[in-house]
Protein chains: 2
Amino acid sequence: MRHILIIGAGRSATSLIRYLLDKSSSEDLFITIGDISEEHAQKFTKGHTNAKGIYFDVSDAKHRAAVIQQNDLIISMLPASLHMEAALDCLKYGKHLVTASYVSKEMQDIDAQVKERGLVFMNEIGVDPGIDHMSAMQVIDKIRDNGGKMLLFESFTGGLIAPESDDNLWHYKFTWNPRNVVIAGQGGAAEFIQEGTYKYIPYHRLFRRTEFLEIEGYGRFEAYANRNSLKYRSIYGLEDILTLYRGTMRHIGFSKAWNMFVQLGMTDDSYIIPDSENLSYRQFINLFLPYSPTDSVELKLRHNLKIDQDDLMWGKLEELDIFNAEKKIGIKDATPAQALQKILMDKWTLRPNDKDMIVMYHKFGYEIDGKKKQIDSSMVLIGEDQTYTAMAKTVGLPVAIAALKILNKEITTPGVQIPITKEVYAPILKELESFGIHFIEKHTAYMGYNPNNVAG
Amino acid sequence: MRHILIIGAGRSATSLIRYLLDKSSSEDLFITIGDISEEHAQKFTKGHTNAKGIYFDVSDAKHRAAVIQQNDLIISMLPASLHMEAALDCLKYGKHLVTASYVSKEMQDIDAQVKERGLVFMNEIGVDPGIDHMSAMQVIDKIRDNGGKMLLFESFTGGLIAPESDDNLWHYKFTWNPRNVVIAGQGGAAEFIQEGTYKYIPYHRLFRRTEFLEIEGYGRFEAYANRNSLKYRSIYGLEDILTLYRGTMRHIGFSKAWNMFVQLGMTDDSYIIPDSENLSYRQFINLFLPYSPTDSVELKLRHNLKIDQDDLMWGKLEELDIFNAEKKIGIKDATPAQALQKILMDKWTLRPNDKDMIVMYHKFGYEIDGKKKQIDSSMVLIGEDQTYTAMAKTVGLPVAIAALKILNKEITTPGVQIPITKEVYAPILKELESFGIHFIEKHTAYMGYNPNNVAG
């Protein structure tokens, strides 16, 4: 029997746990789920003979080492900053490790030792990062294997509300950490490269420089630029590529409306508002508008943002009830971003039957035999319910599949790594298809940025 | 004979040195000017029997202590971060200290020891901070002495080009550190209070929320908000004031045009542009505009910023030659802010005969005997030439006057302090008048934010 330890039984672990439990008999697995809440850990293991849930505090070095020693492979679903102590124990006791997080500097630093011990430390194998790496590299490798030269790579991912649950004017609900949505894009200009030219977009313009993407059967989406597209040049071996752009997908109209909050300064997370607890939503909005003894908050906002009488954006603001003078922020020492998050959570929290949706879209431009061509590849997954969400599936299933394939010695190359080699992505992408996670490819002439090639 | 040591003989020290040399015979002073450049230090002392210029490196502890011991009062004109070592020596050897810099935490921390030794450590006694403190506190004290209650305090300062030297469309030249102008307003939202309501302006809106100020004989100016107006509540004893706002003055139209650079992201100082050295001005601008194979940089910029065909702002851009495809940035590893500064310095550097101008404007709103009233107080000073600039005079003269009054025991209250007490500001403001630095007061009904009181 092979022993797997899953650390952290949060929302993103549901599909991961179900996959491994379902395989536990046929694959001869024993699953231990360790969580800071024992009840949480045991929720999934009740009635299973091949599984148990235990109290597990990753900062308790003695207990951590003891539990890790009893297992063959460790899956850490903790926040990225908490992986390292478990990783060092895995190295010490010769256990494989799988995480869905970005490779930290500390993690990269132990690569040589991990290799020496013949261990696989697989990271960035969730959805983004994860499925994006695998699905992109599969197409890029195919193009290059056929003798093609990559010209353009654009990649977009979005965690959205499913069409059947989309019932607000923003076409958005929080299907993941709300805080990350409110502060998305902050911390520096977005940087990318288009037709060989570097391009920079400051935060306050990010949500006004979107581009459109069409997915058959799901209509149009929009995307705004991620901060650091350029790091994918070296990761994907695209050093000479002319266009490299990564972005975040939203339903149409979201970004332009979100820009209202950005423009007013309501997404700022760097200072605390005095007496934020007792501020009404209306007073909160008024912090960002000029003082006037004669004009309403409404008119000041309309004038400040130049919102016409018949602009749809106005309805989006009203729907959030931001002009309400009774509702209180109710959070002590809140930053503007925290106060805004509170207002949004009133309206953007999922209802019991709501489903989420993950969308992904890649564009690959390339030249082969003197001809410029393009492949567009897209994936849509809708969640089952609020336990087995599309987010939990796309994050957890690649992790689970990778873990089993490492145990089964189908993935063997040792080292600290991410899923960009054929050994890793090919079998995982294949198995993901049976869970409904599949990419549809569309082959066209190169659309790139050549105006003569624009589709009719 | 009394001995004064001036550390740092930079551009802001000219008027300070001239004042003290002029008084050296009648007041029995010996002036030592210490600078990292001995030639620089001696430039001012040639032919003076009561002065000498010496090489002085503030980081050389032994020499620093030796020179400080030979003097009775030390004036530090070094950057604020370099004061503390000299300050600690002053404390040790019992010497008074005068600086034009903000009181740092370290400086404040030695207050008790400075008091114990009976020393005066006078700081923030330049122009801003300095003359602003003194001129504001004089009026505030007068209002309160008469039984008035302060309702509003707004204060604005600008370092500008004099009208006779104003020959570009921006009505601006660099009369001080260009870098500070390019990155002005960055680092967090501007915070102030209007009629009892907190107000916040994010950086990207700062230059579009200006207000106008009129100075008789000089016309209209505009002002944008400084970052931290609220710290003046406790400093000036205005804890209950309804309106508190500090800003920076510019000639009309500057801020709206400057906002173009802010919007595009060209003032960002947080990242380095690849191959910045070889980038043309035109290529630099294009970094911040969407890629297009068919459209010019000019049209993309017009469209991006919605600049009409007949908008005056366009001429301002053309005047800077920013669309030039030949001129190179020529700076290695430049940030956008550094590259922009280079472009601006081509056009905004003072010509040999250009003169600068300092403008200051305060508004004091108050209630007395049930009536609301207002005093507006303004000061304009034009520089003599490029040695005795308005900036050097307004920074250096208060420092020089304070130093002499401390030696003459007219200013005696010990401690780390700023010039907000009558003992300090009254005699200094009086003497500054003889140098043309005088405030003109205008008494009106309270204009504040009461629409019924708006002037016709």
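Residue numbers count along the first chain shown, from 1. Being a predicted model, the structure only gives us computed values, none of them experimental. Heads up, when I say rigid core I mean the largest set of C-alphas that superpose within 1.5 Å between the two forms. First, how it differs from the form predicted alone.
Once the rigid core is overlaid between these two forms, residue 144 does not reach a Cα shift of 2 Å, moving by less than that. In this overlay on the rigid core, residue 287 has a C-alpha that sits 2 Å or more away from its partner position between these two forms.
Once both forms are overlaid on the rigid core, the distance between the two CA positions of residue 336 between these two forms is 2 angstroms or more.
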Given for the second form:
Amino acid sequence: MRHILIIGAGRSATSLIRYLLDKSSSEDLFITIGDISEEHAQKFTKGHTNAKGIYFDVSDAKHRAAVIQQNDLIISMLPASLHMEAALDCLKYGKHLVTASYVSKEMQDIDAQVKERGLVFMNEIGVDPGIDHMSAMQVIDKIRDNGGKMLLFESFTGGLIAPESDDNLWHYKFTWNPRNVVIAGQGGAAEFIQEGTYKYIPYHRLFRRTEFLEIEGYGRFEAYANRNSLKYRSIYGLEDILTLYRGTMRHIGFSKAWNMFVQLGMTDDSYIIPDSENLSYRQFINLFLPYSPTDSVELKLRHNLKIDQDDLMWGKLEELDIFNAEKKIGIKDATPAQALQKILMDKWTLRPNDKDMIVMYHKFGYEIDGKKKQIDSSMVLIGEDQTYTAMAKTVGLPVAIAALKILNKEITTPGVQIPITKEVYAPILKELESFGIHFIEKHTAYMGYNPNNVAG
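Having seen the form predicted in complex with another copy of the chain, could you now give me the structure of the form predicted alone?
Nothing else is written out below except the one chain.
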């Protein structure tokens, strides 16, 4: 029997665990689920004969090493910053490793050693990064194999609320880590290239420089730039490309509204607010507004943001109940971003019957036989329920499929890697289709970069 250890049993692990349990008998697998809460880990096994849930603390070196040695492949669903402890043990004891996280410098630094041991350390095999890599490289390789030259590549992904559960003015709810949503775009300017010219968008302008795009059957969306698109030139072998732009998708109007929080400073995560636990929502908002002995918080906010009382932006703010004088932040030593997250979680947490939606869109511009052509490729997946969400499926299923193919020696190239080779992406994308994760391609006339498709 082959043994797989899953470290971390969070929301993104549900579809991963279900897939491996369903395959456990036919593939001779035993699944150990390790979590800081043993009770939580055991909930996933449901008395399955080929699985067990255990207490697992990645910071406990002795226990961690003992458990890792008992398994053939390790799947780490921990936060990215916690992977290395497990990775070093995998290297030491000769175990394969799979994660959905970006390759860190520390992970890349052990690549030569991983190759020497003949191990596969597969990273960035979730949704974004993950399915975006695989679906993009499949088309790019096809274009190149046919003699085409890439001119443009744009890629966008959004974790959104499904249309049937869209019931607020923001057209948004948290479908993944709320903290990552609140601090998105911070840490440097967005970098990309358009028509051969380098472009930069500083954080304070990020949410007013949006792209518009259309997904057939689902309408129009907007997207703001991801922090660093330029690194994908070397990753995808697109060093000579004229346009390369990656972004995050939202429903139309979200970015303009979110920019209100950015301009006020409420997304700042660099300092602590004294006595934050005792602040009411209203008092928190007032921290970022000028003093006035007479004007209300509402009046000061409207004046500061230059919005009228009948403006849709004002309706969005009121809907969040940010002027409530009774509700408390309730978080000790909170940063502005943490306090804002608490307020938003009151309104944007998925309800029991809500469904989420993953949307992905790629645009490929290329030249072949002297003619310029374009391929638009899109994927939409709606979740089943609160347990098997679209996010959990698109993150967990590629991880699970990759793990099994590594064990079955269908993926054998050793080293620290991401899923950009045909050996990896072709079989995984094919299997994902059976779970409803598939791309629709549309071949159109080459449009190039359209400056009229930009707001702000």
